[in-house]
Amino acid sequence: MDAPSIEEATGLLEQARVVAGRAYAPYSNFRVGAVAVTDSGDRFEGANVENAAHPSALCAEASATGAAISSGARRISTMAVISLDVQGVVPCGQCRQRMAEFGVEWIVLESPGGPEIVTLQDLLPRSFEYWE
C-alpha cells in the first residue's frame, strides 16, 4: 500500500486528536489518541486508558488495534499517533512490535513541520516474528 498523502496525513491526525482529548489519563495527565486504518479504508480510534494498577494501562495504539481486529479487519496499513501534552510522541516498544504483528507499514507522526510519515521499518528495523 502506497504512503499517505500529506492531506490524508493531515486528516488522520487531526481525528486522532479529537480522540486523545477523550484519553483516561488522570494519574500521567499524558493524553495520546491513535487512528488505525486498515487496507480497506476502514478507520478504527483509539485512546489511551489508564488504570490505578499501572501496568494495567492501554496505550492509544493498542486500543485502536483492538477495536480494528475486534471488528473482524486482520490487517493494519497505517496507524496515526498523536499527543495533546508531547509533541512528537511516537509508540512505546511494545505497541510498535503490536504493529509488526498486524503488518502496519506507515506510522503517521506530528512533527513541528506537519505531519511525518515514516515506516515502521523505521520504528522497528527487527521486529520478533513468529516462525511456525
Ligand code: THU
Given for the second form:
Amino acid sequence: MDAPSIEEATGLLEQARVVAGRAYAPYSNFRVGAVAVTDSGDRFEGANVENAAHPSALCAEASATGAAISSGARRISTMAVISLDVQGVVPCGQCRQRMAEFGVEWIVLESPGGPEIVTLQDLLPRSFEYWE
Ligand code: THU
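In place of the form predicted on its own, the structure of the form predicted together with this ligand is requested.
Every chain and every other molecule in the complex is listed next, the one we just looked at coming first.
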C-alpha cells in the first residue's frame, strides 16, 4: 500500500486525538488514541483502557487492532497514534509485534512540525514470525 498523504495523515491524527479523549487512564493519566486503517480503507478507533491490576492495561493500538480484526478485517496498512499528554508518543514493543501480525506498514506519529510517517519496519526490524 502507498504511504498516507500528509493530508490523510493529518486527518488520522485529528481523529486519533478525539479518540484519545475517550481513553480510560485514571492510573497513568496518559491518554492515547489510535486509528487503524485497513487495506480496504476502513478506519477503526481505539483508546487505552487501564485496570486497577496495572499490567492488564490495554494500549490504544491494541484496542484499534482488536476493533479492526473483530470487524472481519485481516490486513491493516496504517496505524496513527497520538497522546494528549506527551508529544510524539511511539508504539510500545508489544504493539509493534502485534501490528506486524496484520501487515501494518505505515505508522503516523505526531511531531512538532506536523505528522511524521515512519515504517513499522523501521520501528521493528526482524519481527518474530511463527511457522510450523
Ligand atoms: N500506551 C498506549 O496506549 N500506547 C502506547 O504505545 C504506549 C502506552 C498506554 C498504556 C497505558 O495505559 C499508558 O499508555 C501508560 O503506559
